[in-house]
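Only one chain is shown below, in C-alpha cells, and it's the form predicted on its own.
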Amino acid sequence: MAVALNPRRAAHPARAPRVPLRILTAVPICDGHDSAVTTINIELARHGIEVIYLGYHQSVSAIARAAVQEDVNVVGLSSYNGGHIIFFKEVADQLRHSGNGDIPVFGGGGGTITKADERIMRRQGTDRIFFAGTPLKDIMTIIQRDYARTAKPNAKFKGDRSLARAITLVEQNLSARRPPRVIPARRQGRGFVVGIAGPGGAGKSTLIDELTSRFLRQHPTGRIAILANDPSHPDTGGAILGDRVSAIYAQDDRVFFRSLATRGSLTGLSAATPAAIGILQQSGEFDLILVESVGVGQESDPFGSFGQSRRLTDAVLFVLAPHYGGLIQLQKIALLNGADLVALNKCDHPMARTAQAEIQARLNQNGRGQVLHSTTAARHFDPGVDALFAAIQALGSARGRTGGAR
C-alpha cells in the first residue's frame, strides 16, 4: 500500500493521540499479495497505530463487517490484482447501505492503480489513493492528521456497531484517564463467560476459532462474542492485533468479534476488558462469550482465578502446546491449579504423547479431577475439540448458565 499527497493539504508533523487511532487493513478477496500490507501495518504500529489485520483473500463483507465491530477510524485496503475500482467502491457502499458510512475507506496499489482509476474511485465514495514512490513518513502524517478522531455517543448506531461503539468509549476514556461509566458484569442468564490464557505461540486463537465453529453448528440460532487481547508495544503504545487473521468462522453474522489492545496494562488483558464483557452480557444477544488474553508467564492470572480479585469469567480454559520446556517448568504455571479446563493444543506434534502424560500427572497432583483435552486445532472436525467444547457446555449447565443453549 503506497501513498500519493494531496497537494491541496499541507504536510506537517503528525503528533500520536492521546486515544489510538484504530485502523483496520485488509486485503480483497482473490488478492494473495500481502508484503505491501505487512510492511504498512508495522510502520502503523510504529507510529502508535493500533492496526486491526484481517488478513488477505478478504471479501467486501467480511472487511464491512470487521470494520463495524472494531469500530474504526477508517479501513485501508492494499490491492495488486486489478478489480480495485469495482472492490473500493463495494466496500464504501456496504459501510454506508448499513449506516455506517462514518468509517471512510483509503488505499493504494503500487503500480496497479492509475491516476485515472484514482479519479474514479473518489468520485465512487474511496477517500484516498496512495501510490507509489511516497516516503513512508508523509504517509503516517497524512493518515494521523486526517483520520484521528475522538469517539462520540451516536444514537444512530444499531446493532453491532452500537455495541461496538460502547467498548470503544470506554477504552477511549481509560486512555485519556477518564474513569468509564460502570458497566458490571451480569451474573443471570444467558452469556457464559470463558476466559481463555496460554503462553504464545500455543494456538489459541485457532483453536478459539474451531470452538467457534462448533458453536455456530449446534446453536443454530444463537450468538457468540470473542474480545481478543493482543499486547500494545510498551515505547509507540501502537499494536499489531491480528487474531481476525485465524478467525475463519467469525465471517458470520452470528459472531461478534472486537479486537482489544493492553495500552499499557499489565494483566494480559486490556483494562476495558470487565466492562466490555458486561456490555455484552447486557445486550442479552450472546449464549457465549470467549475472551483471550495475550501470551502469558508462569505466574500469570489474568481472569482472577485464585480470588485474590473478583474473577473477571465463569470459567477459565488454559492451553498449552506440546514445546513447554519440561517437567520443572509445568510445575511453575500456576494457572495448571487454578484452571476449570486444560487443553493441550497441537497434538500432532511429535512430542505430544509425552506432553499429554507429564501434564495429566501434574493436573492430578492438584486433587481437583481436572481432565487434560488433546486438541489439534489447526485440523478441522478434530475430535478433542469436539470433547472440549462439550465440556465448555457442560460446565455453564452446572452453573446454571447456557454455554449456547437457548
Given for the second form:
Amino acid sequence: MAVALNPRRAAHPARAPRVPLRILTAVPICDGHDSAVTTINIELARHGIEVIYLGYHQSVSAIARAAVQEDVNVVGLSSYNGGHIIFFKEVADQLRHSGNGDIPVFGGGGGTITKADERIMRRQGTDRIFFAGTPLKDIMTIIQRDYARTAKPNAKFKGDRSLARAITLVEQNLSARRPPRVIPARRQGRGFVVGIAGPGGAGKSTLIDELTSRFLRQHPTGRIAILANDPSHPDTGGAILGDRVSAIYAQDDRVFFRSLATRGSLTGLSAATPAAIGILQQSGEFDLILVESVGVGQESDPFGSFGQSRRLTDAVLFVLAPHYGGLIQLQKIALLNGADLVALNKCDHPMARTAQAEIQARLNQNGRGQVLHSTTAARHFDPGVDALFAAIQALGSARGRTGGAR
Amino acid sequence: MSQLGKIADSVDRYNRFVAAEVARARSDRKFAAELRARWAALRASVTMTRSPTGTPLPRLALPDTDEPGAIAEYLFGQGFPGQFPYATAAYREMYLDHETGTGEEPMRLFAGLGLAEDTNARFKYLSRHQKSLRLSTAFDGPTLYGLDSDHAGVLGKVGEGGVAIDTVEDMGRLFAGFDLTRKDASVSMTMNAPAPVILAMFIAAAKRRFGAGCVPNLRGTIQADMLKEVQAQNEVIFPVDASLRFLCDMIEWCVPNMPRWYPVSISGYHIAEAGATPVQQAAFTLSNGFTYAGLLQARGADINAFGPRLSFFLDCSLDVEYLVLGRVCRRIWAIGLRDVFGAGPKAQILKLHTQTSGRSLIAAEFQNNLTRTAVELMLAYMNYTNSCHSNSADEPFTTPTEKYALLASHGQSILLEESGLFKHTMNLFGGAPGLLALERQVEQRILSVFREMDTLGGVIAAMEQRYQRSQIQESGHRIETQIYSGERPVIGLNKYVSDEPMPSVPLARTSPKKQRLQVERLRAFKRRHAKTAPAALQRLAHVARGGGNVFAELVDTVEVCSLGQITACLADVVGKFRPMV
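Can I get the form predicted in complex with its partner chain as well, since the one above is the form predicted on its own?
Below is the whole assembly, all chains and molecules, this chain first.
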C-alpha cells in the first residue's frame, strides 16, 4: 500500500524540530495478548513518537483517563480476543462524553477484526482499523500523517484535561518560562512536592505506586499527582513511557499521572517539569505531588538540592538498590548528601544487609540526621514502605505543607 | 533455593549410569545372561495381532536384537513402555484398542462459546460419537480474569472465545445432561488465575446434581498453572506469592478429597504460542513443574501423594524437535522426581496432554491449516501423548465454527481409527536413529537452560528478573524475522502465495442479546443472595488473612457468591498483581 506524504510537510522539510506526537497504546480488558503491541511500541518510538504504554487488560475508564491526563494525540488499541465492537465504542463514547472527543481512537487485531466489523466500528467513533498484513512501515506513515494534529492552543477543556493541556503547551513552548495561569485554585494548599531520584532499576516506579496506594487508603478524599520522567531517545526523539504499566494504583480518578519525555534535557527531568509542577500546584487540586526523575548517575542533582536558588521540590527522596557496587561508589553519590529521605529498596535481596550498614554509615558522615528507610516495594503491604510514607507526611507537616496530612 | 542444578546433574548422572550398564552388559557375563533372560521374557509377553490385510504384527515392537549392550541401552536408556525412564511411553499399551472399544480415546476437544447452554450443546455435538465422555472447556475473557459479566466495560467480551461462567448456576447449566460420575467421564477446564473459584463452583454444582458423595468420583483436570501465566500468558490477578498459595491450597485439598482429579496442568502450550522454541517450552514447563513439586514439599505434602496428580500440557508445532519433545520431557521428569525428589514410580510418570499449534495456523489460504494440524497430530501421537486436542482450521479468525471443529475431530479419528499407523502395534518408531539423535540434543539443551536458571536462583527468582519472558520474546521475534525474510517458509504467506481473495467464512460470535441475558442472570443471582453473600465473603477474607486453606472455604463461598465478588474480596486481602515491564 503506497501512502502519499502530507504535501505541505514535504514542501518544508527544514522546519524547526517537530513536536513529538504522543500516542497512548493499550490492550483491552480481559485480553493479555501483548506481543503485537510491544512490537508496535518499539516501532513507534523508533519513528520519533512518544508512546505512553498502559499495558494489557485495561478497562475503558483506565484508557480514557490515561488519554486525558497524558493529553495524547491519539489512542491505539490492540485487541485479540473479541468484543472489540463494543469496547472501542465505549472508549470513544467515554472520551466524547467527558469533552475529549478530539482524541481519536485507532486499533488493530490481526485476523480477529473483520472488514464488516470495521464498518460498524467506524460508524461508532473508531477512526481506523489496521488489518492483518499491513506492513509496519505503512502503519507508521499513516500515524505520522494523520494524527499529528492537536487541539488548538486556545481550545477549552475541563478538569484533568485542562491541566494536561497546560502541561503539553509548556512542553511545546519551553521559551515561555512562566507557567500559564489557566487553572484558578479551587482551594487553599499548594500540595507538598517530593522529588524522587535514583539509579535506573532501583524500583522508583514501583515504590511510587506503593506510596500512591498508601495515600489513597489514608486520605479518602484527597488527590495525588505524579510526574514521571523517562528519557527520549537521543537519535530518534521518540520514547517509550512505560511507567503506567506497573502503576496499578494510578487507575483511580484521584490520581493524576503524567508521563514526561526528557526531549533532549540532560538533567534527568524534562525542561517542562518546573512549569508542570507550578501548574499542578496552582490548581490547588493536589495534596501530594511526586516527581520521578529518570535514572540518574552519581553526580546528578535533578531537583536542585544544592542550589543557592530555590529548590524545585519541597523534599527529595533518593532511592537505591543493593547493587550500587561498593563503598567507593557510595561515596561518589552526591544525592546521598542532598536528599531529605533515603530509601534502600529491594531489601529482600541477600546483599541488602551489607547495603544497609554501608549506606547508614555514609549518611552518618553528613551529620544531617538522615534516616535510611529499608523498603521492598515489590512486596505488597511492605512495612518499610509504610514507614517511608509516614516519614514523607511528617516532613510535609513540618514544612507547613499538607502532604496529605489534612 | 533452586534444585534445577541438581536435577540437571541427576540426568547427566543417569546417562552415565546407562553407559556404565551398557559396558557392564558387554563385559560381565552374569549380568549379560540376566539381561538376556529378562529380554526373552519381555519379548515372550508380547502377543500378536493381524492387520486387516492379514499381515501378522506384534502388539509391541521391540528392538530386534539379542546383544546385551543393546538390550541394556534400550531398557535403561529408553525404558520398556510404562517403565522408567518412560521415554517410550507412560503405559505399556496406548491407542491400540479402538476397534474393540476397551481403551479410552485420547481425543479431547476443547470447546467454549457463548453462554453455558451454548457450550453444553457444542459438547453434546462433539461427544456424540465418543465412547468415553471427554469435555474440555474454554472460558471467556472476563471469567479468565475473575470478573463478573456485569463488570464495567466487559460486556462485549462475554461469551467471546469461550464460555461465560459467573456463578455455580452457570456451572450447572454447562454440564447439564452429562453424567460426570461415570468412570470414563473426564472434564477439563482451561482456567488459571481464578481456578480455585471455578473448581469450587464445579464441585458445588456437581454436589447439587449428584449428591455430596459424588466428589471423590469427579475426574478431570484444571490448568491452574500460574507460573506460566506470569511468564507468558498474562492472565494474572493476584501477586505471585498469593497466586501460588491459592494454587497449593487447592492441590492440597484435591489430593485427599478428589483422588481422580488433576488439580494442575503444567503448561508449555502458552509459552510456545508466545514464541518460545521447543527446547525453551520444555525447559520452562518442566522447571515450573519441579518448582510446584518443591513448593508443595516445602508445605509438608507427600510427593507420592500429590506427585501422581500433577499433569502436563505441551504444544506441538512443525519444528523438528517436536518429534521427540514428549519423550524427552517424560524422561527428565522421571529422573528428576526419582533422584532429586525421592518419588516412587506412580509419581514419576509425566502424564501428557498435547494440543496442536495455534500459532502455526494462518488466515491466508486457511484451508492449508487442515494439513498443518494433521502433521502436528501425527508428531503428537508419535510422542505417545495421553490425550490430544486438534485445532480447527478457522481459528486464526474465529472461535471454531461447528464445521471446522468437526473436521478437526475427524482428523484425529482418521489418524487413530482409519489409518493403521497407531492401531495395531505400539512403539513403531521408538529407538529410530533420527529420534535418538534428536533426543540427546534436545535433552542437553534443556539441561543447559536449567543450569542457567539455577545460577539466577531458580524459576521464581529468574521470573522476577524477567528471564523467561525475555527469552520467549526474543524467540518469538526471531520467528517473525525468519518468516519475514523467507528463511522460514509458510505456504500461502511467504511462499507459493496465490492471489485468491480470502473466502468469506462464518464467524462464531455471541449476540448482544445473549450477553445481556448473562448479565440478567448474574444480577438475579446476586439479588437472591444479597443477604447471605456478605457474611460468606467475610468468612473467606478471614481464612485468607489467617493463612488457612482458602480452597476449603471457597467450596462454601461459591454457593452464594459470584466469581467477581470473590475475586474482589481476595484482592482486598492479598493485593493485585503488578505487571512486569
